[in-house]
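Below sits a lone chain in C-alpha cells, taken as the form predicted on its own.
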Amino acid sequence: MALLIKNGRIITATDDFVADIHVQGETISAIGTGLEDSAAEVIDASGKYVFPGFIDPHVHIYLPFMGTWSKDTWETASKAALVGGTTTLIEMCCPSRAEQPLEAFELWRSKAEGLAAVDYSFHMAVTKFDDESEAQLREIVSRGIASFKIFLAYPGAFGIDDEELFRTLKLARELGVIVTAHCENATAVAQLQGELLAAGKTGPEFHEPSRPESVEAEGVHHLMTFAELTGAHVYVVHTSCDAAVQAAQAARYRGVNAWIETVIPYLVLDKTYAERPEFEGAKYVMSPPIRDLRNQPILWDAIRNRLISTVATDHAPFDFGDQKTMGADDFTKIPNGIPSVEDRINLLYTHGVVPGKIDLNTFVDAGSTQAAKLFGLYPRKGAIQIGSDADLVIYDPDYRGKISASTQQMDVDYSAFEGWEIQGRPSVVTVRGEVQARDGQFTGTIGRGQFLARQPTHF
C-alpha cells in the first residue's frame, strides 16, 4: 500500500520546510504540497517533524564480552531502536583473536537474518592482522562491507599491536574503507588498573581513574600517527573528552581524513554516576569512562559547529543484577556499557535542541546524515529525497513522559536514565514505507529488516 504523509514539517540536515511525502512501495516517490492518493495510507503530521530515519553507526547486539554475553537480541535491539527512531543500525563484529574473521562475520550475520526489525550492516572488526585474516577480509569487503573495527585496548581480547595496526590501515586504504577506532594506551590503562587495585581501590568509581583523558587522547594521537603515515581515513568511536577532539582536530589541521564520534551518554552523564554508593556506579560503566562534567559544553559545541560528525550510542546491554555484579570486587570485571539505543534521540533532542545546544538540522545531521554519508549508505539512508528509502520519522515535540526500565523494550534490567524526563519522541516510525512503530510501541514486523551491503567510498 502506498503511504502519505501530510503537512509534516520536514527537517534535513540542510532543509526545513512544510510539505507532503508520498511513499509507493518502498521509496519516496514525491515530495510537495497538495499531494492526493485515493489508495494510500494517509498519516496528518500537521505539528510535528518528519525525519529522515535515524542511524545509530555504533552498536554492540551480539556481544561476547568479558566471560558472558550481551542481553539483547536482534529481535529486542530492533523493537528498542524503531520505538526511540532508529531505523538503521550498524554492529560491531567483534571476533576474538582466535577466531577467523569470515567466519565471525557469517555468524554475526546470522545473528540478525529472521530477527531484524531495521535494517542493518556491520563493521568488521580486525583483532589480529596475518596473511590468512587478510585475504578474508579481503571477501568481507567483496560481501559488502566497507568499514572496519580496532581496538587500541583490550591486549589479548580484541586489541592489536602497532605492526597490525599498520598493515590493518594500509589494507584499509588499498580498498577505500574507513577504519572505525576505540582509542586509549592498553598499557597506559593495565599499569593503571593494576596500582588501584594493588592500592585496595577496587570499587566502580576508580573506572574513570583507571582509563582518565590523558589516555584516551594518546590513543587517539597514536592512531592519527598511523593514520597520517599510511593515508587511511579514520573515524574515532565513542570519544568522550575535550583532550581526544583536540588530537582528533591537531590531525585533521595536518591533513589526516579524520572524523570523530561521540556518545549520548558522554553528553548528558558525568562521572559522579559512577561514583555513586552501593555499588550503583556500576550501571555507569563504560570505556572510555564519563567524564568530568566540564566535557559536556565542549562536546556540545563541537556537535554544533559539526566538528563532531556523529552522535552514537555504543549500545552494549549488560544486566546490572547478574552482570555488572560479575565485578563487585573488582571494577576492571564490569562488562562494560550503557544501554541506550532506545533512547539516543530523544535524549538529544530534549538535551539538545530543546535547550538550544543545537539545531533541528544539526540534530538530523549528527542523528543520520553524517552516519550514511561516512559509512557508503547516502542517499538511500540519511535523507529525504525522491528515490531514498523511506525511513521516516514524524517526531511529536509536544510529547511529555519519563523514561523507565518497566516500559523499555531493550531486554535489560535498569535504565542509565531512569525518572528522567523527555520531550518529544516519535509517533511513527517506518522503514522502506512500512510502519514499525507508533506511540512507543513496536507495530512492526520481525525479520523485515535487510542487510545492507555497502561499497567503499574512501579512497
Ligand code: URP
Second form
Amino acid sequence: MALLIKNGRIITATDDFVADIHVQGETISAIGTGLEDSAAEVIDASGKYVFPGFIDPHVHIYLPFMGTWSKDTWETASKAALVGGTTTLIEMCCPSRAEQPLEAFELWRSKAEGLAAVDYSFHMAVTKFDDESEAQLREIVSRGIASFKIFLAYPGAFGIDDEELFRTLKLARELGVIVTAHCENATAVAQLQGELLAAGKTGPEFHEPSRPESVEAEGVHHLMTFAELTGAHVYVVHTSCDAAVQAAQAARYRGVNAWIETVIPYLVLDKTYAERPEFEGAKYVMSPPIRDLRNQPILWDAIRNRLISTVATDHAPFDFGDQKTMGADDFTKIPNGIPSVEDRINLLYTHGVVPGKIDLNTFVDAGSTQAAKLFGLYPRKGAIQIGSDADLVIYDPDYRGKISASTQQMDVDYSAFEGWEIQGRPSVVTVRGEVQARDGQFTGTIGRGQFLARQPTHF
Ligand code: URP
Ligand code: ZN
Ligand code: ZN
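Moving from the form predicted on its own, what structure would you give for the form predicted together with the ligand?
All chains and molecules follow, beginning with the one already shown.
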C-alpha cells in the first residue's frame, strides 16, 4: 500500500519546507513537489505540519512500584501515545533486585508483544550488579538493547550502591551502551522524609520538601563523578530544576559525555499543584518533585539552546481513587508518577511553540530526533528522509480543544491537566506507512508495533 501526503509543511530538526511525501510500504520513498501515484491513498496536508513521528524515551507501562502496579497496558498506552502523535516508546524495564535481568527483560517484552501499536524498545534497568547479572546484561545487549537505566533513588527497590554504579558504568563504557539515570541522593531523602513525618507533616505538599532541588543536584553531581571516572556516557532522566541542569552542564564543561532529559510535567506544572487541598495534590506527586515556578523559564531556555536534549514524559499512571490514596496518611506512600504520554506533544506545542519559547525545529529535535540519535534509532526514526520509517504526524495547528480524563485513552482515572486548552493536535498519525490515528481517535491495529533491536553507539 502506498500513501501520498500532499502539500504539507515538513518540519524536521533542521528543515522547514513545503513538499509532498510518498510512502511505499513501510518507508518513505520520495520527497518532492508535484508527486503523483494513482494507486496511493492521498492525504491532503495543506495548512498542516508534517513532523517525524515523536519518540517518548521515558515511559513506564508495566511497573510494579510502591506496593502497586502502574495502570496502563501496552494497548491503552499505545492508543494514548498515537492519538497524541507519539509513534515510538522506550519503556523502562525495571526488575526488583530479586529478579534475574534476563527473565525480567523477557517478561517486559511479553507485556508489549501482541498489544503494542507503536514501535518500542526498553532501557534495561540495572537494579543489582554482580557477576551473574553482568553476564545477563551482556546477553540483553546482544539481543538489541543499547541503553541501561540506573536509580540513585528508591533504596531497597531499584536503587544501587556506589560499587554497583561504578561496575555498571564500566560495563556500559566497554559495550558502548548509554546509561540513563534517576539522580537523587537517597540517604538525604530518607532523612528528610523521617524528619517531616516525625513533625506530623504527612500530606502530599511535603513530598517536594523531602526531595529538594539540592538533593537532585547532588545526585546529578554524583553520577557525573562516576561517569568521569569510568568514561561512561550518561543521560540524566527527568531533570526538574536549574540546580540539576547546572550540575550536568558543569560536567559537560569538564568533558563528561552527558545528556539531559526533562519531562513535560516540569515545564507546565509547579509545586503549588501538589499543595492542592483535600489530597488533590497527590495527583501531582512524582519524583523528582514538581518544582518552584522559577525553574520553568530556565528549563524552556535550556531546551531552546539545546542544552536539554529531550522532552519525555516519565509517564507513570496510578489511579487517584484507589492508588494515590495509599498515601492518604503518609506522603511517602503515595505512588510516584504522573500520566502524560497522551498529552506531551500537544502541551509542548501549546506551551512551547505557540508562545515562542521554542521554535518548530527545536520542538521536533526535543520531541523526536534527539531521542532517536541518542538511543540508536536514527535515521530509521526521528527523521523525514528517503528510507526512514514512514512514522509521520500530520499536525493541525488550527485545532482547539481541551484535555479531559473523560475523553483520554490512558487507562487512569484523572488527568493532571484537566480542562486545559490545547492549540493544535495530530490530525493523521502513521506508523511504518499505516494510519494508526486520526483526529483524536485510534484507528490502527493493536499488536502491529515492533520491537526495535538497537545497536550500541556510545563508544
Ligand atoms: O515519580 C516518578 N518519576 N515515577 C516513576 C518512576 C521514576 O522514578 O521514574
Ligand atoms: Zn525516575
Ligand atoms: Zn521514570
